[in-house]
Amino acid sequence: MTDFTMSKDAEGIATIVWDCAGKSMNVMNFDAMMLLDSMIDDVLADAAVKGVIITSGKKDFAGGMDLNVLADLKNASGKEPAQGLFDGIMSMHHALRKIERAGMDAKTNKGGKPIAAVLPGTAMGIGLELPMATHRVFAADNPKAKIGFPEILVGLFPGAGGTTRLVRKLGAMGASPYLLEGKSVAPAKAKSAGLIDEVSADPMADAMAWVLSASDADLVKPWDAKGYKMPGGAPYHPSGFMTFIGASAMVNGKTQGAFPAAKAMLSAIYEGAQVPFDTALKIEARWFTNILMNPSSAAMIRSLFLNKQALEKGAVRPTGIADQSVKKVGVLGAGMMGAGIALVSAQAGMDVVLIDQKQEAADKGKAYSAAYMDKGIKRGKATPEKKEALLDRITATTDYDALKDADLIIEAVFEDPAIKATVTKAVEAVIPEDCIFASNTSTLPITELAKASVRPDQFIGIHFFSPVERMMLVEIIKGKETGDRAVAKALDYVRQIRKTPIVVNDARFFYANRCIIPYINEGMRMVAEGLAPALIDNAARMLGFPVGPLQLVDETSIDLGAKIARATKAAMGNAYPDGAVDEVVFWMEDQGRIGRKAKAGFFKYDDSGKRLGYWEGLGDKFERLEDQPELTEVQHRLMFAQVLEAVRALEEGVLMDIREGDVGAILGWGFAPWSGGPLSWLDILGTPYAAERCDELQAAYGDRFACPPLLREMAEKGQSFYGRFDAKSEAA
């Protein structure tokens, strides 16, 4: 079966239906584009055809480009991968430009055949670029549909004419939310914004009527008409000059220059705005090729699209285990984490029992969901009816008997092994024998916590990140005795709440915190050494991290860091490596500067909690170096502190799949998304250089930068992580 099929009716309308066999969503590839191109040739040459409608045979129009195709095109181009990519992209431009011109005379703009697009549902990426090349876009009145260009979120930008067309249609400022932020909107908002033309209860009927009545003037795009001027002004126009200056400042302000796709897209827009439309398409294609040749782009696509999607579809789920979808979940502890877990579970349609020691605390936890829904109602994203239905699914109580028919328990009580053990025993006396018990601990080893359970094979860790409703990663931790059904249950639950799971083996701090803590600690070590706090945090932000290590400490609270330090020191004894960090942490704690919640930390704050700059007292306590180090030196310390822990986690078998190491890092703590994750970053650097840099950092700053044996071995063999470890490999 072909991706596109065509039929012609008695009225002279040719209908081209996009329907990729065996896929829930249409995705474009080069063969399909060429098939569509041949169909357009057919209808333009057929005198009996008056016009064309392009639509979908599925509930949605299209999800975008098959990104594997771009990689295949690059690999198939031999010694000239850039030329191969450019030629492939230009072939798409030619096909879409043929649709746009539709056989009209080049001089008079007359004689073309009207071509409309009908979108039954979601249209993303190339699924919007194709309709934008038609003469009128009709979307079904489907509020669940999303229309937009998400490419920037995976390290790309719309490269099949979408960038050039949208800027020429809306102007640089009007197009920026959709191009630079990846914003997607429902059809009604897409129409009001100018992305599409019509929203209809019967888009096919309306499209047919339009095709049969369209005039020559209806087919000519503004940029093909005489006297066209770009909305808001071109770069050489006074108002346009200011627009492009502002756009450049906005992009660099938001990305700190760390994301190559945003800079390349802005270049394509700026340069393309100064030349004729067809030349602008070539410029767009060149910049798109530039991004596809950048290893950052390939790494982002692999981690944030291919690998993320694979993990969400159950790539690491144990085989042979029946569906473990959760019907009723018990959440123990109604604090911030427990309240968030209850919210996302109820949103997924589960019945939730939210338990705390006091009814007042349980009710407060349920009120968190009510407040969340109230905010949604104000923004038009929820209704009073949906709020009522969600709250009806949450039972706030102190009575453990309410858990007697639960099939999953998630414990989110205070991080104290004794308290967790008491709760585990009390709950297991009530719940069914086949109920899975999960602990939402962030640091305590699951194997130790499972000792309180009479069914350790049904005991597992499900580590959420805060705030639960916003953070997309969930870390699932296997204890030494955790069975496959518990893993499957946890994965199926995470799928139900529409988050991305990673599965790791048990170890102190698991995977995410194991890497985050060295990042924070390295920042505090630098403070003690006399580095400027602004240099430390800005070095991290320029790497693409959402916040620097010092700001992160303030947000998570210094007293929490002090508590973790004491517990880790007690557990590790003489092997404890972070004495230099403790000098900063415990001194700040003694000063009462424990972070934003106290309105005093590494930053100063006003009464509302707004940051007012770094606290001068740091410079008084830790004498500032007169000669500050180079930016790259600071950045390498922050990066290697994390990536070496990721390598050790892989080496020790904590990480079982390198895809989880990269996806987990980006989604869990915002690790430099442009890099594709810590293991992808080492591949970009090359393992020989990475090992050499470890030796330099170890000599300068200590053994925490010692090159792990796995990395040393790979460097000597010239191996890459993604070359050595395929999706099914285990750590060496």
Contents of the next structure:
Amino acid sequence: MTDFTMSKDAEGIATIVWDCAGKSMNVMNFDAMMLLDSMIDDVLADAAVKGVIITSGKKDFAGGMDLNVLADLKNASGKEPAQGLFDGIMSMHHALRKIERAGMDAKTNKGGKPIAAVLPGTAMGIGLELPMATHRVFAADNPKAKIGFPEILVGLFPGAGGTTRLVRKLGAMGASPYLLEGKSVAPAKAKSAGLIDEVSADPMADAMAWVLSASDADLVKPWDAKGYKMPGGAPYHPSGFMTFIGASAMVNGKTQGAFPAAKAMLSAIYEGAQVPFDTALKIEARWFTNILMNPSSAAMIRSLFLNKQALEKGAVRPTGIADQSVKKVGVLGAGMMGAGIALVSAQAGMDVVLIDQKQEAADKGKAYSAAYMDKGIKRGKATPEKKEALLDRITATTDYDALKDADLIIEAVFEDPAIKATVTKAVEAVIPEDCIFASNTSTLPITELAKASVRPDQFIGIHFFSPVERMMLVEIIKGKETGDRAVAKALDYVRQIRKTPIVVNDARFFYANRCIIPYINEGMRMVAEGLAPALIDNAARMLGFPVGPLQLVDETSIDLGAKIARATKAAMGNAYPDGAVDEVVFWMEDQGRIGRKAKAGFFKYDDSGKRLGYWEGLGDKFERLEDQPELTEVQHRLMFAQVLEAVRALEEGVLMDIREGDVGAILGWGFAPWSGGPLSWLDILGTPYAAERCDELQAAYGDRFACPPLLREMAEKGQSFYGRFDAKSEAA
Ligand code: NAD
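The structure above corresponds to the form predicted on its own; please provide the structure of the form predicted in complex with ligand NAD.
Entire complex below, previous chain first.
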């Protein structure tokens, strides 16, 4: 074990260097923490040591806790996983508290040894909790470094004292962006916010000077000094009361109570604020154990951290294919999608040729990037030089000849197979033989579109979500003849633009839209049945969806829904199952209530497009049921409509990897993140119960809820999805 090494110099400074072998970033595990603890014992006992510096041997300080370790700790604790977790967490608290007290006398607070942390770069999670336990934190003036607590974003909260220390340092209000939103900031901002103490060009020298000159008083944390009062007030202080009431309302308003970690963290803060520091740490440990025992956090860590990262690192990339990084990409169609694709490609440093039918349309597409960068400059996130450099990389033109040295084409012209076929032929006449051609179609089968290509093995789908620069998922679609190099190219491109890819086989609506459409449709069926629109949308929001199905329809517009319905009906004939949905869709279209863009949809809008509440006319057409169903019933209908589609996609081989099904759902359409994704949710329910619910829903609402054979079989065998398909990453 060499994660930490220690050296002592002639002046009496012990330097502890964190440097995990074979890793580019330090991550903490329990053994390393105990090693650090034994080094602290050593320096506190060694009379020759005057002070200590803890730093990193890498360009960054640390990325956080090794999340696999939390799962291992739980599994290793046999029949008492909660006790095992609690004990493990408390041992970290003891180690960090020992650093904080540094041998001081408990009563006089005198006689401790100064301990400073030196952060050369990024310090996240426990990589910040450890420095916060020292007496002074010095960071290098490195604007690229990120300092913060991202735990909440994967369903956790800082559980090694970070929550308790930050609230005691900044007050509940000051700490809330960092704890509740997982905000991370550059060192200068971290200093002004009070997360760290110093930013300097030579933090090591400054820390050494500080250690040699620190007085007893410099080492005492405010909460260990007499008369400590929490900034902003503790819960029963008049101003603290307002903050805590407000925080509770804000968290519940934002999360609808769907995220257990946010609630648990708030409880730890509220309860911890009313007791002495060491008791507060114990309370924090209890709530942290509670969260680690919740299947939601295990599923969130698995999908949003471990599997998301695995997919980004090429977990499903075909083997044996050389690097396919893109240098020059041709984007066809400079409309809404093409403009966004050009922007993210240029941001990744690629040369971009942006083509449309008319020069002004191409210019307009490029202007989108200019406007985006202008916004960034206003917010201090970009510079005029960066804007110029980015725009220099985008050539807006109508001339296909500009594509002759492109190595990837992404087509985003109108959703019309004939136009797409013409464009494919025209482009293939110009591009190099090994260039890969990708279509951004959202509904047309790739295998069909590839028929226009003379190189169908080099033809693939790269499906973005709107708005391109904000949505993190990219769905890569393999047509029947798509070859491995095309898949590798698409994956390498997605890695370059720093998004998360999933690779699926070709089928109607691919994966994401296939699951979103039944969600939207279920919402509209409920309208036809006389359910209150607020019940429908709120049921979804309380499940953690960013917007309910009716609001989603208003955002994407009813005419798009009507267009898709007509095309699907034409393709499916008598097998078309969505008549009840069309009753709502076509009627809304007839009423001209096509959504936000018309300032009239399921909602009423003011002139600026602000929602004013649900439109009453809906209740006149679809008589409101006197007895509205239970919330859970509505939620189960909305959830099962989606997750059964995900199971069918897996059964049919559209989904090839359950990790992609879960990660894709959360990133692609905001599927209840706390659940870890549709397949994780079925595992949380347990397949036997899920199959039983299918039977009940089918009897009550129709065959769309029929239990898929795969789920039935798994229920009978008592299997879980992650047990059967991905034993390795089964959530703890
Ligand atoms: P859009 O109408 O905003 O843009 C299409 C652009 O293509 C227009 O600027 C048009 O002038 C141009 N164009 C048409 N024919 C052309 C040709 N022969 N040569 C060059 N340019 C031509 O449409 P959009 O929303 O950007 O969608 C583009 C594609 O992306 C469609 O296939 C759509 O299904 C798909 N898509 C859209 C979304 C979405 O949310 N809008 C999401 C994913 C995928």
